[in-house]
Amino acid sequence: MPVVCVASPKGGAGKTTLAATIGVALRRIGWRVLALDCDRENALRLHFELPSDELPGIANDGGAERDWTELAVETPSGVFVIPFGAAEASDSIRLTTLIGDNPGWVGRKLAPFFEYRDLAIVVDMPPGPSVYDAEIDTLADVHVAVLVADALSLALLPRFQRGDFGWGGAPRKSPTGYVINQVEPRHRLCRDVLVLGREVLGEALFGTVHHDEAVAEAVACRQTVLDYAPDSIAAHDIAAVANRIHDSLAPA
């Protein structure tokens, strides 16, 4: 039961969209995909085709007894979705305040779907540091940081790297997979900071994914563009990362 950390250093970087669109593609390559939104936005469930956001959620869970397989939603491309929850600030703070103080609390909600060994799960993680990094950091056997073809993000990914932007900080025994995203070839900056990025990261590229509307519109329909619009070049650039991820998991 191999569980897939997505997250960012910054927001804006499209680590939602990629996170949801990742689940799409492991469903297609066989694996059974739980997707869980650990973001204050709630906007995993967006991509699934799920509107309402009076979906009961992790955040109005309010730490009580509740079973989150009671919270998990099929969606019509067989990912089940875990969301957030459309919470107040109050709700959210004290979702926070519980996990602080109860280590290894997500892991023991989790604990029920860890009995499908071909169930991934793949976790929208919130942008930037949090007391999520902890809990996830232990369970997780891949991380996806996802990064934007711009000269800020380069300019952050030494620290990420140290992990300043979360997980603990500390080594981490899972692969650290990176992916640049919303890249614009036409754009010479853009061009640089690819050549930049490839040569400081090497094979922990698990790939670049192109600007591509389709994604954007893809969005608008409530939909992954894997779902929208199949033969698009980001859709292509998504399903490759999958791949490599996939591969990152096979021996688990």
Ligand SMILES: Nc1ncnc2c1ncn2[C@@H]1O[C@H](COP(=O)(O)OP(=O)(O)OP(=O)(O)O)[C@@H](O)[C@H]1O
Contents of the next structure:
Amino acid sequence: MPVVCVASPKGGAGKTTLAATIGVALRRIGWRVLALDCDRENALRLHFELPSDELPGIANDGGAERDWTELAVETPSGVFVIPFGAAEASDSIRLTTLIGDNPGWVGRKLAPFFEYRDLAIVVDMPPGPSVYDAEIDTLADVHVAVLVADALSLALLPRFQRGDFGWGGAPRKSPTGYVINQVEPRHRLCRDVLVLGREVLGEALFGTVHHDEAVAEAVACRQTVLDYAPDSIAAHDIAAVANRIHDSLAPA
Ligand SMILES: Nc1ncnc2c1ncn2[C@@H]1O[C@H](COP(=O)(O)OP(=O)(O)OP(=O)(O)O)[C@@H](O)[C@H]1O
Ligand SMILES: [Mg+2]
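Next, report the structure of the form predicted in complex with the ligand; the form predicted alone has already been given.
Below: every chain and molecule of the assembly, starting with the one above.
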């Protein structure tokens, strides 16, 4: 029942893409996997060959009455997905208020899944601080922080390491593994950022993922790159990251 929280100090870094792909990679390693979408964008489901009609999610009708075991939908990759849902802004706000007023609510909704010791729960976090930070931090066994190989990500890194993004400024309960995504080795700045990132992060750097057109093409086909282009460089990179995550978790 380990929980893997995928977050970033920066929007658009690749949280959703990596959460989905890491989920599929963990499934292939042997974990049962539940991928949970905590972002109103409701984009996680787009990586899993699900029918285009909207699926119910955690935020529909303000979220209160939903049984999350009924929301989990099995996908062709073998990963179960709980969507955020195509929620109106008012529903999303109601859910935020509900969670804010009831600390531990997300954990109680996930409780039925915690019975399965071989089930890894991968959480796609929204960009920026949110009510989900404190909720997921109490549950997470490992945080995966997605950075991009640019100067801004590196500049934001010390604040993120202090817990200044999300988690109410408090140190995170569980260890954080960093992934530098969208690496373009041909770009000099990118190479410099990688050198510095490796120096600063050391063992906490779980891996780097190349910028690879196959990643964007995969989502256009509603798949992860592991299915769409298994021999691509990004597929290999993300599988290696998933192995590092697996090593940090109890054996499946
Ligand atoms: N390694 C990669 N190579 C090429 N494109 C990538 C890679 N990683 C992510 N992308 C592309 O970058 C864009 C943003 O990715 P994604 O939606 O996963 O980011 P996010 O961090 O979840 O964004 P948000 O902050 O809006 O939730 C998408 O178009 C995705 O296809
Ligand atoms: Mg996202």
